[in-house]
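Below sits a lone chain in structure tokens, taken as the form predicted alone.
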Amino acid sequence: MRTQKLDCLVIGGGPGGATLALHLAQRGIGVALIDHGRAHYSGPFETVLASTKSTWQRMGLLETVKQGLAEDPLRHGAIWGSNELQWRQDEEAGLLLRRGVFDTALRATARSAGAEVYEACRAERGLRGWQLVSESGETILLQPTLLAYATGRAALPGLPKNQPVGPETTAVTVLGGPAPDDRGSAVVEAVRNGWIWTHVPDEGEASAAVLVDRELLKDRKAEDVIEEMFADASGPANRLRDWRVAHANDATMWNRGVAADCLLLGDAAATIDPLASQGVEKAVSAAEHASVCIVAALEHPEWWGRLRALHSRWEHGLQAAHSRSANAFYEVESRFAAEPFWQRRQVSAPDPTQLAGGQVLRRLATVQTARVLMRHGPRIIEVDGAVNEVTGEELARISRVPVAAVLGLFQEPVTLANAVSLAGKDPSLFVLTPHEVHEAIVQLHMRGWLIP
């Protein structure tokens, strides 16, 4: 048996895990990546927004990962909020991914950068490390300093339990023959019991991702439910012929929190509503942030617990941002407001950002100023900030606004308007606009750090 010591072991070879291994290898970190080789995807195609291309260009992905990645040739549209098909007017095309090909190419790029990549194999954790059998039949004992999971939605022993943050939902992938006139299009359509996102390439089969509440599938065959949904549709899904169910995935939004001894990233940490259609972008962005945390942990081992929590908060913050975008899109659809699927997605909670200027606020007693961790470019640094002593949550800045200075305005209960006025006399805050200070106070109120 060969023993290999390394800085970090990454479990899961999808976009998140492969990108993390790539980033670490590029920074000279000893990293190994394990992929079980049995991934299946919500569909053969995924789209990447044009706005993401500049980020991927900066990361070097567009130059190094060629396979499975091309300019999106599809015309995108929606039948949503009305019966009319509205085509999206994009100034710049996004990217079209062939997931299996793209993931394989990404792992190959990580290997070329110096990562050890083990494909089509599993590793078992023992007292001495992680034991696996390579493709050549060699038994290897991996002994990493740090561990990261990018295993998607899989439930694995030792990881925190998934905590749902939305309705229990299933995404069913359907493949079939499209109508000739639908070629070259991608259309998302709302129907009575859910929504359907149909990709129709210029050649080959079309794929339809059908999102439906799991409750509807409890006592009925998926094929019967989908047949009804296709009949309700008026877009490309209605015209699919000889279609068949390829597979079904859990599509519920959930998060896991902080793991005991490893960092969780991508869908292993927090999932987003498929309506965002940005799962790959989220995974790649999460990998970049995770790589910065892991490098910091190797330099400062005493920070490892705080860094895992820092990355977890980053994941949940991104999830919340995607959730707000998805909720706004769901609210546009009023044709089916009385249907259970759509009722479950109507968010009618009061908006906590609507604070009156005369609202008196005070600082939560468990929130204290302290030295906290913050990302600064490619590094994690320790700066003045604040921490919730009960939850352990650390916070340095809200946008450009230093949190410790804002909390200092609330040594005694004070109105929001007076606090903004006082900020103009504080050396740490007077260079900021009143609007920036106001928004920071609102965010601290939403977080529960400033209370009535």
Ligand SMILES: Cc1cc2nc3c(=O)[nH]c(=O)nc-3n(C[C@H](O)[C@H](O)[C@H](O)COP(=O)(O)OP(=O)(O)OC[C@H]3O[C@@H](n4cnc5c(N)ncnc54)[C@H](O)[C@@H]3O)c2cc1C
Contents of the next structure:
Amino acid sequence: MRTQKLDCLVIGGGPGGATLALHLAQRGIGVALIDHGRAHYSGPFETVLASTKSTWQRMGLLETVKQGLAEDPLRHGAIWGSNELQWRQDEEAGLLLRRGVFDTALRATARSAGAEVYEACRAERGLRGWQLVSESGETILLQPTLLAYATGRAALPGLPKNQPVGPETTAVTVLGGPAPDDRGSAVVEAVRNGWIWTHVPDEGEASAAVLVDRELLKDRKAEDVIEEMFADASGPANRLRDWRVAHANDATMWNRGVAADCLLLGDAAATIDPLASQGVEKAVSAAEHASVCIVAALEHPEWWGRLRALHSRWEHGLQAAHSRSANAFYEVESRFAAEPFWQRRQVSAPDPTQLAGGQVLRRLATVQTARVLMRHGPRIIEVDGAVNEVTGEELARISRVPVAAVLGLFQEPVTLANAVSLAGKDPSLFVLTPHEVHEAIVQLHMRGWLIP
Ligand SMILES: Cc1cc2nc3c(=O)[nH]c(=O)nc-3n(C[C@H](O)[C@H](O)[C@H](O)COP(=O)(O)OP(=O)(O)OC[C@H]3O[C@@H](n4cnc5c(N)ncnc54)[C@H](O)[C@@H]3O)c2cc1C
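Could I see the form predicted together with the ligand next, after the form predicted alone?
Every component of the complex follows; first up is the chain already shown.
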């Protein structure tokens, strides 16, 4: 049996894991990537927003994975908040991803950059390392210094259990024959029991992702629930013929927190509502952030626990931002406000404006200023910030605002308005606008670091 020592082993070769392996290999890190080849995609293709293109261009990915990518030729529309079909106007076309082809191309890119890529392989963890049998039948013992999991939504032994942060949701993928007039369109439609995203390409079968509460599928056959939802719809889903259920996926929003000895990224760390169409973009950006953390951990092994926590906060921050925009979108749909699916989602986020200027705030006793880790371009550096001594949570900046300096305004309890005006006299804060300082105080309040 061959034994191979390496810097980092990445388990899971979807967009998150393959991009992480690519970034690490490009930085000269010894990395191996294992994918068991049993990925379960949400449908024949997924979409990414036009804004993703510039990120991928910068990473050199647009060209290398072009077999799995195409300009999205479909006309996008929504029946949401009213019975009218509204076509999206004047927006740059996004990209259609042929998942599977796209993921394989991404892994090939990582391999050509120098990563060892093992496909259709299962690795078993033993006392001496990770044992796997390669495609050629060779048994290899991998002994990595660091470990990253990019295994998507899969529940795996040894990883923390996922903690739902949204209603338990199932996405059922349906394939069928579309009406000829619907060709060339992609329509998202709200119905009483959920929403349906129907893609009708110019040729071939149409696919519909049907998002529904798991609760509803407990006592009823999926086909019956879907038939009812299609009958409720007025867009292309209503006109699908001879459809069949292809498969069902979990689509609940959840996060996993920090794992004991490995870094979690992409869907393995935190999932977002499929309504965003940004899961792949999140996984690819997470890989970039994770690669910076892994390089830092190889240089400073004593930081590994803090770096895993730093990356976890990054994932959760992005999840929270997506959750706010999904909530705003769900709130637009008032026709079904009394239905359980919509009631579960129309949860208004805490309104930051509830914090009035005259509100007196003080610093939580367990929050202390300290040196904390922060990403600075391709590196992680230690800077002045603050840490919650109970949770271990570290924070250096909120946007451009240094947290230590803001907390310094709260030596004594002070009103929000006074703290903002005091900031104008603080050398590290006066270059910022009062709005930025105000926002940072609101964020610290929402995090529970500043309390009434
Ligand atoms: C219904 C639905 C629709 C969606 N639509 C979109 C969309 O239109 N656009 C979009 O951007 N996102 C969409 N998403 C989200 C997107 O699919 C995910 O966010 C994205 O795939 C996450 O990438 P990842 O690399 O983290 O995980 P995954 O893509 O899940 O990759 C995980 C990889 O790990 C491998 N693996 C798992 N376990 C093991 C193991 N034990 N050993 C080895 N390998 C393993 C799997 O084979 C797989 O290749 C949708 C999600 C759902 C549920």
